[in-house]
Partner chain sequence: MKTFLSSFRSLFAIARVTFEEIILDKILYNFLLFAFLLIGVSYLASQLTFVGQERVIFDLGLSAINLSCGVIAVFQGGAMIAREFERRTVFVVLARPISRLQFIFGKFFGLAAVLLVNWVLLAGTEILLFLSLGGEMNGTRFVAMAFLWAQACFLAAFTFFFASFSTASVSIMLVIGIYLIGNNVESLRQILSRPDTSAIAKSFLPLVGLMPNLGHFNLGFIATYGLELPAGYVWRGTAYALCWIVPLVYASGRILDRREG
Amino acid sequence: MLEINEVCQSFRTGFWMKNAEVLDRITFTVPKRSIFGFLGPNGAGKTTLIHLITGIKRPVSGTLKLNGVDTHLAAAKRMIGYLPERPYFYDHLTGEALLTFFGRLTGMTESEIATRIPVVLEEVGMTHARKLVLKKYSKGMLQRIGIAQAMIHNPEFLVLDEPMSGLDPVGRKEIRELILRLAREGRTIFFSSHVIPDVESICDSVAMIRKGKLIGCGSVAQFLARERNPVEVAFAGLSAEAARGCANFTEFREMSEGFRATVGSDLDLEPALRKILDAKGKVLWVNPIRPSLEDAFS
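Put the chain from that sequence into structure form on its own, the form predicted alone.
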């Protein structure tokens, strides 16, 4: 769907107008019908690349193509729906009026807009707020209507910049479920985030960026693949000295019920459990520690 090849971007800053490199030879592709996560800390260059993808800016060098079309061309922009990180909506408008406004900006006819609005509102779960002014919307509702305006012209490719920023846990869950539902309908979704669990929970593929450089790109499974995973075991009924001697624990701490410790891999688990039980200890739980994108990113 999207091909990014050797993209560099820089800006002139400061009194002497020196070049500051923001993106350095970024190269990756986004598969069709996927949820693609773009991950990086604040200031890594995520929003700058999004501005290039959406055609707001052009790169100093390199190419960005959407379905084979340069992203700065109108033909590519018509395929894109975009939700900025900090969208500004006129809060005196109703949800319906906002969608009408953005529909006109995309070049849709009045009849197309009238037909499309109820469909889009239904998709994002905002039919009930159609006539409600935006100043009365919650943060989660504003994010939903923001996604609705990105979808009003029925684009193939959705670009969402930090779509879960500032939401409470319930709001984050609702937006995650919405993104999954939109992907099931066949759209390709590209979204940026600095919150790793958001990306890990719903994305098929990810690209990681740090200080303007790509540090990894591939499927989530590829990043999480490990030959061995650590395992946490909790147990009680032993003295601290006896507990520490049960295995070569990588982590060990006391808690009110007993001890929590971590062995390096599942191969080390069985000998540790045998020693605990032989010493008349009681096993409370065993918990495999699943790898995360945070481990790959750090």
The other form holds:
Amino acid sequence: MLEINEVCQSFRTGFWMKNAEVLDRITFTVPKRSIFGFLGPNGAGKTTLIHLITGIKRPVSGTLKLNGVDTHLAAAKRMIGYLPERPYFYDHLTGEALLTFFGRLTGMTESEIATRIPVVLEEVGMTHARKLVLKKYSKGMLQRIGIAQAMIHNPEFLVLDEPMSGLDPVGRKEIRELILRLAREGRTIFFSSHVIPDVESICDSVAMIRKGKLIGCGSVAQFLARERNPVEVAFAGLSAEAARGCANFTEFREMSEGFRATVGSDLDLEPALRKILDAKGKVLWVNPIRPSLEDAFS
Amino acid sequence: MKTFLSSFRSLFAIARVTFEEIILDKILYNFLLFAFLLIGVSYLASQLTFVGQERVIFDLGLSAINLSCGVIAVFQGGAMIAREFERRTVFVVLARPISRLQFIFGKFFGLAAVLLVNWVLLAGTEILLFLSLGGEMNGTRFVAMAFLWAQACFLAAFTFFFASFSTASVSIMLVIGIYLIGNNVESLRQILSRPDTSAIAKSFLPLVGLMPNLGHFNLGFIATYGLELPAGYVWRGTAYALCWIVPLVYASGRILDRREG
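Taking the form predicted alone as the starting point, write out the structure of the form predicted in complex with its partner chain.
Every component of the complex follows; first up is the chain already shown.
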């Protein structure tokens, strides 16, 4: 679907117009009908790459092709829907007027726009606010109308830049469900975020950049796959010395109710539990520690 | 043909949103109110004279229109481009199949439409006041008023140009400089052409020739007395305005192409 090949981008900054490299030979492919997570800390170059993908800017070198078409060309732009990081739209417009505006910019006819508006508003759950001006929208509503404007021309490829930033837990959950629903409709979603659990929870594949360099790319399962996972055990009823001697713990700390310790893998769990119980200790809980993308990329 | 129509619709959509955005800006009404007050003052000032009251009204009215349209062009034009980048609205628009040139021309047409509405309101009031005091409205006087709109568009184009590579405040200051120089190009040329002018000062004469000459839009006493216009004056003035406006707006779009935001 999207092929990014050896893309470099640099800007001229400061009084002496010094060249600052922002992206360094980025290469990866976004498969069709997938939710692709794009991770990186703030300032890593995520938004710059998104501007290249959406055709807002052109790379200094390298190519970006969407279904074989250069992304800065109008034909590619018609296939892309884009939600920016901070969706500050023209706030004097109503939700409906905003969608009409973006529909016109994409080259849709008035009848096509009129047909699509109720559909996308329904899809993002914003039908009730269609006549309300954007300056009265909450952050969550702005994200939703932002997604609606990205979908107005029914694109097959959606680029969502930090769609959950600034939202409360309920808002995040709603947006997450909306993204999953859009993916089920067969769209490819490019989901940029600096919050790893957000990406982990919904993405099939993931790429990570740091300081403009790609540091990893592949399926989420590939990154999370491990032979053995550590397990956390909480127990009480023993002295600190006896507790420490129960197993070869990789982590150990005292808490008010007892002790909290981690064994290296599930193979070490059973002997550790047996020793605790033999020493008349009481097991409070056992919690397998699931690997995260944070571990994979750290 | 279809592509052309689609481009035109995109351009019109941007112009319309720009127009609505400025029209809803409260600052605009302050400028407009100020201009109406100036026209009101022109009526009071005309009462201080026994002869040529309508000429006083006309002259001061022209100044009010000039000031109001000019201020709106410069301040709104300067802030508009900066605001697009600050709020990042420009990027959502440019992610659509439109070019930066279409975007900048759309913005310009939106501002020009606001200037036109402002001009219609003020010129309409001015004409009514002028006629009520027994003045005679003729083609020359109308052209003098219309050229104030052209001049405002001219200043807006310069503001766009400067705003495309600098901040709003710097572009506003530069355009004020252009306005002051542009209204004095003829005087500068006369001073530098005098025989007693030093050679160093005379070397600046070609530079003066490159400066925009806003004198083309200022009919002065010809408008005040309603005299006949020189032949081809309207076409020359219009062509002069277009010869500056189109390349300036075009250059703004090209410069924005390289801007990173």
